[in-house]
Structures are given as structure tokens and as C-alpha cells.
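First comes one chain, alone, set out as C-alpha cells in the form predicted on its own.
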Amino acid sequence: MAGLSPSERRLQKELMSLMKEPPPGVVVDVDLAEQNILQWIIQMEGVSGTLYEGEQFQLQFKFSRKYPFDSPEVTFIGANIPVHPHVYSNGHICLSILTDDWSPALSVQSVCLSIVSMLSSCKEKKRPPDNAFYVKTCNKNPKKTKWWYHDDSV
């Protein structure tokens, strides 16, 4: 791991705990991430007995190189972005850990623990009620976006 930069050696690391002990139903594209250790792809299936039981989801994730200081940015992608109260249609995540709540001792491992729990819990597949226009409106990059938390309960 010579000549990577603070950033890369982190992810490198963290690369290799998701690809050894990866949370139940979260695969790491390894072959991806190796070629760009900044961008990754992640390959979710909903758990069982939720509402999203047998369905595949991608992430993505795009570090910067001020990673772990700086969250990750994290979208859905693909054909199929989860019907959430905090999920929009184009695949952007209104989840605090992300944004304000993110902390350098966060991992790709406990954001992807965090999604699932999202998903988990959700009682309802709706969109967020905001979706069109936000959708219409938003920054392509979700950081961008001063998200409002005010429900916990899904």
C-alpha cells in the first residue's frame, strides 16, 4: 500500500473488512472497486420478512479524497431504487449519517448496516412527499441538499 494517499489506505482497509465480513445481504463489487478505490458499487438484497424481501438494490458510493473527514456521497442506482419515505426516485438518500451526522469513525460497513436498517423498518412503500419536485429541483449530488430529519419512524 505504498505511495496511497491517508484517504486509500483507509478505504483499501475498509475494502477488505466489507470483502471478509460483509453485513448479511451486502456484496462489494471488489473488481470495481479496485479499479477506481474512490468509487465503489454495492449489491444489497432486501432481508427477509421486510418489505422488500428478495429484491437486489445497488449503491453507490464516491469518496472524496478528504474520506474519512468527509462523508461519503451514496445514491441508489439502477433499475430498481427503493419505494422509501426517505428514498426519491432518483435514487438519492435522505439519511442523517450522511450528511450532518456523519462522523470519520463511520465506515462504508456501518452505512450500509444503516440502510438496511432503514429499509427494514419501513411499514409503508411510499415515496417521500416532495419527490417530483425535489426531484425536478436537486443538486445532482446529494450532499448538496440542506435535508430536513424530522422522522424517525421509518
Second form
Amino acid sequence: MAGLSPSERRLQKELMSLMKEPPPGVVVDVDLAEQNILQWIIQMEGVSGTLYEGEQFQLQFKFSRKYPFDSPEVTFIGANIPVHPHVYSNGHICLSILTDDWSPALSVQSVCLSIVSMLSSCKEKKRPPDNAFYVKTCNKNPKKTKWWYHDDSV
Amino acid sequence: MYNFLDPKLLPTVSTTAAAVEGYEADNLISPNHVTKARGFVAFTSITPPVNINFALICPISLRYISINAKVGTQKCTSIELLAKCPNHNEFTSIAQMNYIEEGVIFCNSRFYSKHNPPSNPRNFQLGYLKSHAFRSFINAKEIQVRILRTEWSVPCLGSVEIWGQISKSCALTTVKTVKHLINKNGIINECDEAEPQDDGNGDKVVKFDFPDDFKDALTFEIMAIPMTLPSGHTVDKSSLEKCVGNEANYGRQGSDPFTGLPFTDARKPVLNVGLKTRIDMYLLQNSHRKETFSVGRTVGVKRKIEMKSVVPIKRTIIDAIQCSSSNYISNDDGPSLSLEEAIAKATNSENFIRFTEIEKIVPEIKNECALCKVATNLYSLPCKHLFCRRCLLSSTKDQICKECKTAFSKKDVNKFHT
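Got the form predicted on its own; could you also share the form predicted in complex with its partner chain?
Entire complex below, previous chain first.
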């Protein structure tokens, strides 16, 4: 553990706790995360009883060297990107804790939980209204987007 | 990395297909080499698919599975692999392959490639595990080999090896048990290409670590200046400053990262002096350990001492926190005192704790009688004074040293040898 930078040490610790007691329906790809501790792939299952029941999603977490003081870059990747009013078809997620409301006290686990609960509370499967325009014009990094969190109900 | 079908690791095998006598599926995991070499051959009337299930000692992370598909002239040409995780009821397909060679090696593409294949002495065909099924093969408790097709023959399996590592989700005791089992007969069956980092992690069970409450709640580093937040968590001052800096970037007031409540005069982080003292004490006691070398320490702030100036130096709040540990030694008297005077003053002050005995100046005693100066037949008293036998006898009546007037008893008198 000696040669680790502060962000790596914290991530190592989070990886351990996520492996030992993962939130329901969440599995971290340990091998990939151990090869590169700054980029994780997390497999997520749609919670039963919600619109996403039985679906499988993949989340990608990219951490900067400033983590946990800088928020991770979280996007949906892979073939199945959930159809949700806050998730764009390129995988970007409109979630305030991922940018403005990030706090170093949050963790990968709490971000996963927030996303699970965001998906679970969805009432209607649809893309955000400005999806086509955003996907065409946005930066690759969702953190560069100036998000407008206008809707708290979903 | 181990072969988890090694009989020492107690695998079990089962199949629903009837086998030719002497060629049962149990042969595949038999400790007897002759039996093992026979392999499994299904009864002649059996047609594919045939499932052979292997239950392993613990969940494993698969590296590669080597299958010899030929027994005598019998050969199967298409195999599917399925895996089952603990707590799951169904098998998930993790690989499938049609091949023309005598056997096939299914490997984990994360560790092996065409240019870097697993050890393959018999030139089996190379196949890969489906990478999207990683959930099943990084934590596989049961493996099913399904024979899908044969080449004008009955379903058969020559040998199966399942190489992998103990899954990361296993408890330490499981890891220990497996290691114990594999080394039981003194034969270390560990593969040459096992990564050295794994050995390092496994063996170092007893490791020096700091108590958790010395660690920053955000970064898990040892704290140099512990600040307790209104929420009760304790973080290092550097972490707190980073948080407040980030909040300032958004044009917000500093707030508790755990609750999001902004700091006010009544609700603000405070220096945890007690914890600071405990951390410093712990570091001091463990200062011989390598792990403590890299831990940040607090030192006094470098300040220029102005000669003859009596104007007190203005201290900012930060200043006061940073040098709070060095405050106990004040040099208010300034540099007007000479070094000897300063030392004398310091040693006489009541805050001064002496860790060594003061060296008493013992007058040099010549090896002769204190009274008659005779240098032979001397006796020594507890007060180190020497007397000849005659003088001692004359002074024994009152049992008081004639030189320094201290009392002594007869049994404390010793013969003095030069």
C-alpha cells in the first residue's frame, strides 16, 4: 500500500468495501478496476418492480487524481442505455451530485445508489426532451456540460 | 494460480449421462494417475448434449480451462462452458467453441491473447471466454462442460483442468484453507506464471496499520491537523481546505461535506487537540516503523526572530493552529540570555522533565585510609569512604563514617580490592 497516491488509496478502500458489501443489483468488475484503479466498470441490474426490471446496464466511472475532492465522471456505456428522462442516449446522466452537488463524503457506493433510485422512481420511459440536440453538441466529458437541474420529481 | 480440479482441492463431479464401465466421470478428478488417464466416455447410446458438472471448493476467478476432448479414437468437436456463481440457481454460458484439434483451451482474454497464450504443451486450439459474461467467471463456484457435438463417436472427455485464482470475494480463512490443502503433500502445485503480487498480498496477514480514528474520514490518510466537523467526522485540515476551496469555486460558503450544512460561528470545524496529541504520541512510539516515515507531521512555523525587538508578533488564526503543537515551548525571554543561562533557566523551571539522572560530581577518592593514609588492608563503607582495618574498628562503636558522618551497619562494610 506504500506507493499509492491519496486518490488511489481511497479508491482501493472503496473497491474493497464495494466488493465485500455491494448494494443490491450492483457488481463491480474487480479485475478491470485493479488493473486501472482510476477507471471502473460497474454492472447494474434494473430493480424488480420498476420499469427497468430485468434489464442490465453498465456504468463507467472515471476518477481524476483529485478524487475525492473532484467528482468522478459517470456515464452509462455498452449496448443498453436506460431510457430515462435524465439519461441521454450517449450515456450522459443529468444528476446534480455528479457535478455541482458533489461532496467528498460521497462514494462510488452512494453514487450507485442514487442512480438506482433515480431509475427506480421513473414513471415513464422516455428520453430527455433535448436529447437529439444535446447528443449532437455535447462534450465527450459530461462534467463539461452546464446542467440545468430543473426537475426534481423524477 | 491453481488447478481447481486437482484432487487435493476436493472437487466433485457429476453427470446425468451413463458412462461406460471404467470410464466414469469421476476419473477426471481421480488422484490415481492411471484412472485419471482413462477419462470419461459416455455409454454408446448417449447422444449430445451431455453435461458434466464440476463443483469447486470455493468461488474462483477463472484464468483458463484446458479440455482434452479425445479418448482413444473417440472425440467430441464442440463444447460449451457454463458457470454458476454462489447464490445463483442457473448456469450462465461463458464460452462455446467448435474446434478441429484434439482439445481446446478456453482462456480469459484479460490475461491471455494469441501472442501470450496459457501453457499449451499439446497444441490445443485456443478459445476465449465471453468477456461480457465476466460476472459469472470472476466468481464461479460450479463449472459445467457441455458436449454439443461429436465426430462419429460417443461423447467423451480426456481430461479437464480448471485454472484460476481464489475469488476476491472469499474470506481469508478460505484462502488459508485452500493454500493449506494444496501444500498438504509438500508438493507445491502452483503454476510458474502466478503473479508475484498475489503471493505478497496473501502471505502478509499480520500488517502494521494505524487505528482507524487517526485517519481522515475523506482520504483515509493519517491526519496531521485533525479538525472535527459539526457532523462529528474528523478530517485533516488540508482536506477541509480543499473542500472549502471547491465550494468557493461554485460561489458557495464552506460547508460540512457530510451534511452540506454551511459553517457558521456556532457551527464550524474545531481543532481536535486530544486526537492530535494521541496521533503524535502514536507516531513517536512507532517512529521505528517504515510506515510512519511518510506520514505528514506538523512543525512550528518558520519565523524570523528579531533581535532586541519586544513587539509581539501578530499571529493569525491559522498560524495559531499550525504552531499549536509548538506553543508549549515559548521563547519569550528572547535571545538576550546566554546559552548557559537559558539552559539553567529551562532546567529549573517546573515544566522541565528530566529523563536522565543528574550526574553527581563524586570527589576522587584515593585508595588509602581516610584517617591514617595507609594504602593496604582497606575496607569500603556504603558512602565509598575507605578505612584501614584498625581505623575502622576504632570507629565501629558508633557506626558512623568519620569522614562524612553517615551511619552504616556492619554488614555493609566490604573488603576493598584495588
